[in-house]
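Here we start with a single chain on its own, the form predicted on its own, put down as structure tokens.
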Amino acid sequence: MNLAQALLSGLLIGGVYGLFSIGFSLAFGVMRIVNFAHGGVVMLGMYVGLYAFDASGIDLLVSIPAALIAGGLLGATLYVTFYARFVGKATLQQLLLAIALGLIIQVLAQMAFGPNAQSIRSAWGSQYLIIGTMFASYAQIAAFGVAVVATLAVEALLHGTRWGHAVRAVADDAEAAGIVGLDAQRINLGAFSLSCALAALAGSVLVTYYPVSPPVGFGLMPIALIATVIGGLGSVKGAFFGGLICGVVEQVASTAWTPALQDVPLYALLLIFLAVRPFGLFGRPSAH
């Protein structure tokens, strides 16, 4: 794989990385919840896409609403049942709870779907667009397109609607938002449900070219964390661009170095940002 191919593949994969990182960043930016169960929601979204296609023959892109609804409902359940008491405080107990929930989701998925990796068997997913010496699967192109559209939609929702302004007000100062009549609990519930819906959406398009197994969620969590730190905690566009950077670095490292160590430069990049620019590319120095 040449450098140009690595850059193209990295951008296409990075778009989906950015999509599920947006949800992770949103949960932290609004509620200060470090949701390490986020990868489990991505994994469940992958199974939604897999079974929507294999079991019923539903087109992969048509299954997107099902993934959004399933992720949103799961997010609402997790928030009301577990996370509501930890809003505004990323404590050790909250981190341990999130890790435990991620493990529970993984075990339940293994019981329901089995331990073996599964993938979509679709002729559409195995077709490629050839551009000179480069190529890209139509599945990756479609997934990237969905990621871009979803990112723009979330940006428009947060910056162009009354609900979005309310979310940002609660994120900045929940107590002041309550004084002016905003229901912080309801807004937090909606924001957390949206974060999980985005994770499931990312999973439903990722499974079109990436095999799914119960542990895949934990494998994706470092990407979400690194992309969020690079982009800036709580920044939607930052998380998306952080995902793009992660995808490109990963693919270039795999080409220039070795696939077995492709994540090493990502961890080095994480350390550099934490040391030099801890608020990320699009974050604010005064951010929590």
Second form
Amino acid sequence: MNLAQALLSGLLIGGVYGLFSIGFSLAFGVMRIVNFAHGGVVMLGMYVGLYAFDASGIDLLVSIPAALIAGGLLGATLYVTFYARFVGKATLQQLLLAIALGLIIQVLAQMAFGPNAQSIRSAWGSQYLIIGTMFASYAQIAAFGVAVVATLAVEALLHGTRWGHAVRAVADDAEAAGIVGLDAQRINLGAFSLSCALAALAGSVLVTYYPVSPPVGFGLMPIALIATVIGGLGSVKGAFFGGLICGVVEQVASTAWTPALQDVPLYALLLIFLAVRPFGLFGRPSAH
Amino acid sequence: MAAFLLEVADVSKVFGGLVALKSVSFAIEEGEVVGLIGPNGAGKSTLFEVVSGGMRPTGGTIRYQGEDITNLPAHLRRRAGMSRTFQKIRLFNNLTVEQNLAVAAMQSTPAGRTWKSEVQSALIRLRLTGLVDRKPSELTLADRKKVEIGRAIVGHCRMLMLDESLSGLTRDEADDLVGEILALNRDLGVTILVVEHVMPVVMAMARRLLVLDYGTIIANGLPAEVARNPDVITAYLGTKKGAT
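Having displayed the form predicted on its own, please output the structure of the form predicted in complex with its partner chain.
In what comes next, the whole complex appears, and the chain from above leads the way.
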């Protein structure tokens, strides 16, 4: 694999990383919830994609709405049952709760779907677009396209709609939001559901070219954390660009160095950002 | 029975072993401008929080427009027309001036009016139209205070509670803001409850004063009467004089 190919592959998977990192960043930015179960929701989204494909034979047209709905419902359930009481706190208890939920989701997935990796054998996954010496499967390209469109849609939602303004107001100051008539709990419920819907959406497109097994969810968490820190905590476009950077760094490291150590530069990048620019690319130094 | 807009009856608030409010009772009529004063630690902020919905009282009831709102969440009080500002300004710093007003207007604009026109008229009233696209961090303190008042009055606002809105302002800025606040009362009929630390300011604004000391109301009456009340002089003016 040459370097240009690594860049392309990195960019394509980085889009998907960006998509689920947006969800993770949203939960933190609005509610100060560090959702370590986020990767678990991505993994469930992958299974939703897998089964939607098996059942329908059509790739994304069925799996995308199915994943959005499943992820949103799961998010609403998790929020009401567990997270609502931790809003705004980001406490150790909340962190432990999230890790426990992530593990439980993984075990339940193992019981339901078995421990083995499964993948979709779709036509898209085995057809390639060849550009010079580079190539990409249609599944990779479609997943990237979905990620970009979803990111733009979330940005538009947050900055161009009434609900978006309300979410940003709650993120800024939940008590003051109450004082202006906003029901912060209801807005949080919506934001957390969206966060999980985005995770499941990312899973449903990732599974079109990446095999799913229950531990995949936790495996993705470092990416979400690093992408969020690089992009700036709570920033949607930051998390997306953070995801792109993670994808590219990972693939280039894997090509230029060795796949076994592909994550090392990612952690190095995390350390550099934490030391030099802890508020990330799009964060504000004064925030909190 | 005279219809009061706000009735606070026998309200108490205890934090652990500390009694912040001890059986506080008072009532405010529609259209009044009432000042709430008292020395530091008297319980003014606690009373403010309890009335605006930030805290639940330990005992007692709060009625607004004749309805018991003791356990009503803050956002529903705002939608019913009761709004407040904060002693330390709490604007939404990620939103522009216009958006700060818009999020409030969207929640509480009554049927028959549009939230956009509500925002527009509040901006004009407070002379903020030139600042609509600015973020709060780019504004002067006086303008940030105006934006916070704007955010509190857009949509449906029947009662406005101002928590030390004048602190930190220059004399001219304070006079200007007092003018705006009194105009809200005069033009729109908004009932106003102000918490103030500075006596002359509140004497000039309020037509009635409530004095809180150690969690109880020790005086309630016309500013001139209250200023002559020996209990008030001991508790508030006395300690003030002693401190300086």
